[in-house]
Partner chain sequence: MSKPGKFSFGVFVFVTLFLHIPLAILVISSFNSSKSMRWEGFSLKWYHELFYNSGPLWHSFWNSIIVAISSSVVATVIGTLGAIGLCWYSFRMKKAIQTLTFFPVILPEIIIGVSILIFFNKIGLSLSLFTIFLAHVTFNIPFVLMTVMARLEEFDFSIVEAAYDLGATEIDMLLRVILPISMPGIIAGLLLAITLSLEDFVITFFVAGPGSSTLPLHIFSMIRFGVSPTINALSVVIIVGTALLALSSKNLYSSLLKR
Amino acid sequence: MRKNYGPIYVGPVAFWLCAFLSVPLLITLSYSFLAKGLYGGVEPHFSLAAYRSLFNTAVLKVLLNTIIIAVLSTALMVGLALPTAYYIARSSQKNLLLMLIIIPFWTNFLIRIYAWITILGSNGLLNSFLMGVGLTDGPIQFLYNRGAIILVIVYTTIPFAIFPLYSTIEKFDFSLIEAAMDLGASKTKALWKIMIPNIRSGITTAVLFTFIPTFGNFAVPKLVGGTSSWMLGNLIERELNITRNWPLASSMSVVLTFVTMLAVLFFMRSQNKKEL
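Structure please, single chain, the form predicted together with its partner chain?
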């Protein structure tokens, strides 16, 4: 019998992820239960102050805004991605059409955000056009609101909805649709009643892959959002780097992690059901 080398192979991964992932997450969790230090950091005694602060109206407002943005963007992305993925999967030029979706995705994330700033900014293309044709006198502020955040999130994240939907629709057996139509269903009805239930795993994956990065988004609201449209990520960054209330930043991170885990658990449950 030979030696089991498994632990030797896995040792480095286990060590690295424990040191630079598990331990940091546990420290963050413990910080959320400590009192805040005067100049950042924490005082080493137990306190629930950070969790009480979560119920400030200001924080709750940001949380509500985050939820609204996440739900609306996810719905928009999945709603647009479903017909798009369907069209690609049914086309005879699948690879070409997929490339059309992938190429913009290769561009740097920040530059994709920036592209919208050049369009919507006060000196941007849209305002130049509107002022050029004389529809307005001064520039209109299109940026720095909830709508701009949703637009840019959809722009940067929608491929995460298209890819999983595409791969499940591509595997779907379309003779079932023909069978349903043969039995008297209209095409729309057949797609709705037969295809949708059969690609459920793709839909839940698409929802998960868009909801999680949207809910924890930080860069998009930072660049195209205003103070009135802040998301949880912005609040965490402010508490960490500016206000320096680390317990509060930690407690909000814990909430964000918690929401993410809930979404993942929901996802795994729906995947398991499918296997039964």
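Alternate state requested, the form predicted on its own (shown: the form predicted together with its partner chain):
What comes next is one chain alone, with no partners or other molecules.
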């Protein structure tokens, strides 16, 4: 009789997930139901004050801004990544093009953000160029708004949309496109009616891989968004380090996790329905 070594192999992974994923989530969840400490931290008393505070107008405004930025950024990334991945999959220089997409990852994430600050700043390269050619009389405020956040998020996150789409498109049988065109369909219609349904799994993966990190993004809105364009991650950081309201920060983290989980379940369910 063969011995089952499955639990031995899975054991270390299960322990790692429980110790460094499940336990912190449980701690965060428990803190969200406790009372705020006088000097920070929590008091061991059950309280729903943190969740009632979530319905504050300021918090709801930040949550709405976070959702808008996440949805717009995700839609823009998938829209740009789809033709990019298609071009790479059909190119004879696939390795070179994939390398060009990977190269930015060799640079520190914060350095890439500060590079955009150098470009978009009041004294940055873009404003200097516009004023130098006489298109503007003074600097334009490109930074510290929602548009700057979306631009930098798209730049830093779009590879996570390109790679799953490329992987799916590369496996697609393009003879189906040729067959549809032989039957009278235009190339655009053939791509839309035949290729898109067959690469739906790649689109779903691209959406998830971009929406989840965008929804919880902290560094980009902190550096290029300003206080008027805060996202939920910035509000959590303020409650933890400045106001020291740990239960409120924990309740926001729970909402962030819950919304992300709902997005994952929604796309997984829609994917399963379309495959039936």
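Since this is a predicted model, take the numbers as computed values, not measurements. Rigid core (definition): largest C-alpha set, two forms, superposition within 1.5 Å. Residue numbers count along the first chain shown, from 1.
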property	result
Rigid core fit then residue 110 CA moved by 2 Å or more between the two forms	no
